[in-house]
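Just the one chain here, the form predicted on its own, laid out as structure tokens.
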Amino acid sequence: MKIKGSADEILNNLAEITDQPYEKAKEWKKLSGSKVIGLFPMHFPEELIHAARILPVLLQESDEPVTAGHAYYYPFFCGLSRSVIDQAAKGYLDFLDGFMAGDYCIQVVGAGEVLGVLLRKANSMFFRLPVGNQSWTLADITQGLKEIKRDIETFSGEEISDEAIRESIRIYNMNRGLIRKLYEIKSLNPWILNSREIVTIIKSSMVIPKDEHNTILTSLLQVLPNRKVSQKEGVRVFVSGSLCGAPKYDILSMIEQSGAIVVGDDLFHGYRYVSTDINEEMEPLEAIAAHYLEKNKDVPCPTRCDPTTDWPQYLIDSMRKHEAEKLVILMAKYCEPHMFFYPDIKEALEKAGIPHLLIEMEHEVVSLEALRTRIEAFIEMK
């Protein structure tokens, strides 16, 4: 099936999906009679859940202020975890049949426990995620996947075959590949997709069935080269950070409106999500486990303790690869893994002579005008 319409029409349709990120999942559940599992970002085995004919949906941060959630969660935890708890407390996540948390971040561990209290009808699952890369890690993750597979089979009432997992891996690899093609097009013509549209494309991929998203992306790739865009000079900027939640659209727009062109990123709602495929030739559970280890080499993650990767050097290399002049770091307030890495990043960037701007993002509304002034001054700085 081909999706008709111009690039603008397709992108507007995806924007409508992301404005109400769970509505498509609710429609799918009603039409299919199947189940939906909510996943915390950013390391969980979507392919394994998909193979059970269950829809995995990555939980998204809402624009609504946290109100009801204050009764259940600490105000000094990250905006994403507080927002998810708030959504559950307000009944917005009642459509979920299950949810999955893990131990890669203390805030996600706590949020998973609170969801278990708030979503009493939903099945609670927990996936062990070793944060180190040792000789035993691959086998340990594979064992954890076997345990989760048994839990999902019990939950779904059906056995998950290796062939079904391989087919899901193929579908998800196709999605990653299509989005990487969009990145390739943008690298040649940075104006053809703005950073908000890139985030919208990836965010929509996280909340609707992947095969449907593949159809949409295939159509978008066919019409995107015909898109009429105005090209203008601008400071080439690489955007880093925003590990679990989508960056606020207002901030992305401010960067580009201040005279910058975003030429690359390592955002979770960006290249981090699609950087690495899963090996389709390996035994499927081992391949998913290897993917968890290998993608840290392509885009390092601070929730991982891997001595073979160097996040500061990765950023320096990325700046050179994309011929970027400046770096903007988006850090969620109270994100401890990112905060621990930042001093090393700052020191390495200063030694390399790379100018950077740290923007600490809060879930609550901040002074956008004050932020606009900081961004404009940074972009204009010689």
Contents of the next structure:
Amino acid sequence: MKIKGSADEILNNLAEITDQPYEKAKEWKKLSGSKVIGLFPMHFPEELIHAARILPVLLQESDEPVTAGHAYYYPFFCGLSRSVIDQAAKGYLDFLDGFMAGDYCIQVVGAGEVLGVLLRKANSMFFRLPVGNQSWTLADITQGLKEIKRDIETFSGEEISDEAIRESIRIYNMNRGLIRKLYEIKSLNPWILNSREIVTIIKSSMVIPKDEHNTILTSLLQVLPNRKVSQKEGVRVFVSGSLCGAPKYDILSMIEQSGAIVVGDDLFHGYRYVSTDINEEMEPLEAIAAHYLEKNKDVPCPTRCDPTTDWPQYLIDSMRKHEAEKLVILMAKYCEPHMFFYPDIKEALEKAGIPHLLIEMEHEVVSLEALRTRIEAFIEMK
Amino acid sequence: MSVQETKKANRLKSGKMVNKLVNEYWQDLIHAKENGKLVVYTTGLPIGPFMAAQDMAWIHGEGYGARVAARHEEKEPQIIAERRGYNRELCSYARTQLGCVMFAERGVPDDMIVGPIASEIPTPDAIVTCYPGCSSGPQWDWAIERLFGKKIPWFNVVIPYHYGRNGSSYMSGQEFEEEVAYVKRQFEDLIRFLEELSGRPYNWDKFCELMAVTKKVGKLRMEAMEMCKAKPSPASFFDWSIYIAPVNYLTAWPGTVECLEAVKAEVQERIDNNVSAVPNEKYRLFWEGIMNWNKLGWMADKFASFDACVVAGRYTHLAFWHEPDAIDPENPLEGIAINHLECQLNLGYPITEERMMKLCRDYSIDGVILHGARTCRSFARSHYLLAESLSRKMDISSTMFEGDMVDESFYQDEIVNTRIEALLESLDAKKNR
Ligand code: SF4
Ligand code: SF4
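Given the form predicted on its own, corresponding form predicted together with its partner chain:
Now the full complex is given, and it begins with the chain already shown.
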């Protein structure tokens, strides 16, 4: 199947999907009669759920200010966790048949527990993903996967075969591969997609069935080279951070409007999500377990506590690779894993002579104008 | 409501014995290297005996933060950490220790005068993490490991969260049993790690001896606290906060048995003589949340002035060898795993709720104080759910205020006052109903 339309039309279509990120899943549920499981970002075995013929949907931070959610969580938790709770409190997540939290971040643990109270009818699951990288970690992660597989099977009432998992891995690898292809095109022609469009592409991939997304991407890749874009000179910028939640589009646009071109990123709603494929030959659960260690080598994650990885050095290397001059760090307010790392990143960048700007993103945006001035000053700075 | 500011909390006298042990411990630690001991940094659970058996010194991250704050030395490490870029929303224990680590690694800057505890603790030969129910724990140790230039061997015991999957509940069910086995296996690996580090076979006999002491101390503390089911209560949560050190970083330290025996005797004597922790106990409260070390005395007197006794808390009553009977000193790893897995931070919400309701029933609680420690999200995460459920299921009212464990700047005293008064007024109204 092929999606008709120009690159602009396809991208607009994806933007519509991400504006109402759960509508497609609701439609799919109605048409297929199957179940939908909501997952917290960032480390969950989507492939396993897909293999059970359940649609995994990554829960998204919404732009709505938190209101009903205030009754369930302190305001000093990160925007993603508070927003998901707020959505549940407002009834927006009632379509979920289940949800999965995990232990990689305490704020997700707590948010999952609140969802357990708010979404009484949904099945509450918990994925145990041991941190670190010792000789036994791979086997421990595999064990965690076996446990969650058992729970998914109990929930769906069907056994998940190895063949089904392999097939899901293939579909998910294809999606990652197609998005990486877009990144390759962008690396040769950075104007072809702006950062907001990249985030939209990846965000849409998180909330609709992957095979459908693959079809859209295949079509996009065919028409993208014909896209007409104006090639303005600009400061080459790498954007880092924004764990779990997508960065605010306004902030991304501001960076580009200030005269920068975003040439690379390690955002979760960015390269982090697609960096690494899962081995299709290995025993599938072991392959997924290995993926957690592998992807962390490719794009280090501060939640994984793997001392063999080096996020600051990764950023410096990536910037060199992309010939980026400056780094913008987007840090979700109250995001502890990121806060623990920032001083090390800052020190390493200063040593390497790389200028950076730290932007703390609050869920409720206070003043965008003040931010614009800061961003402009940073981009213009010689 | 009329406030009798003259009333003061009647604190337990034997607390002084704890101070003596605490002083000894920190002095010992400062001189550990001179005395030929290897130094291990730890965070999270009280795993001191693992090191003590091998004659190593250990420093416990949270204990360190609390100690530095108790000696009013916390400002400088917090400032230096902030200067490096650690955000003030980060766990304040971690921030405080990271500041101290900066002093140890990079020296004290010329423009600062820093207290001895904050600046004289030796650098580590190894780091051992054993953190329950908080992802910030291992992340904090990783930050320390990086600050020391990634040269320090680091062992992380992963404590799986006891979520309560498939019907598993407190100390029972398949999830619980699998997790006990998993933690036990990691302890065996930890012991191999310590053997390698020290270059000597592990001293199992000493370890078992120390665990026998731990069991005894754990039991004495639980028994003494249980005596506070009496009305009026002979001691308060603020007293028990002091007694955390002997079951936390001082676990199995010489003198801890005597210390707990003394407190138990003192509590018994108070019961016999009808002496209470607050002069005129009218309300019995529960402290939900982590302790606020720079406000301990202030809080104890504040509640006493309102005729309120905080009799129990999740922090004190649901951790630190709270299941001593599970420990078999001859074969202690499983019992250690059980105590650690079933501690206050590591239990999924439904289990936490059930445990907390039990404590509220056991201690005849009228109201709950929810201390929303701003930088300890692990503790604060279930407060709203707990408040709602206690009110609905047990008709227990609660009040909430923000604070912190060692960063005083998060307190607004007027808000704390107003919230406490409002809670007590509502309890008054309820009593007169
Ligand atoms: S990693 Fe950061 S953004 Fe994600 S849940 Fe934790 S605190 Fe929130
Ligand atoms: S946030 Fe709380 S539980 Fe987590 S490491 Fe800090 S003190 Fe410990």
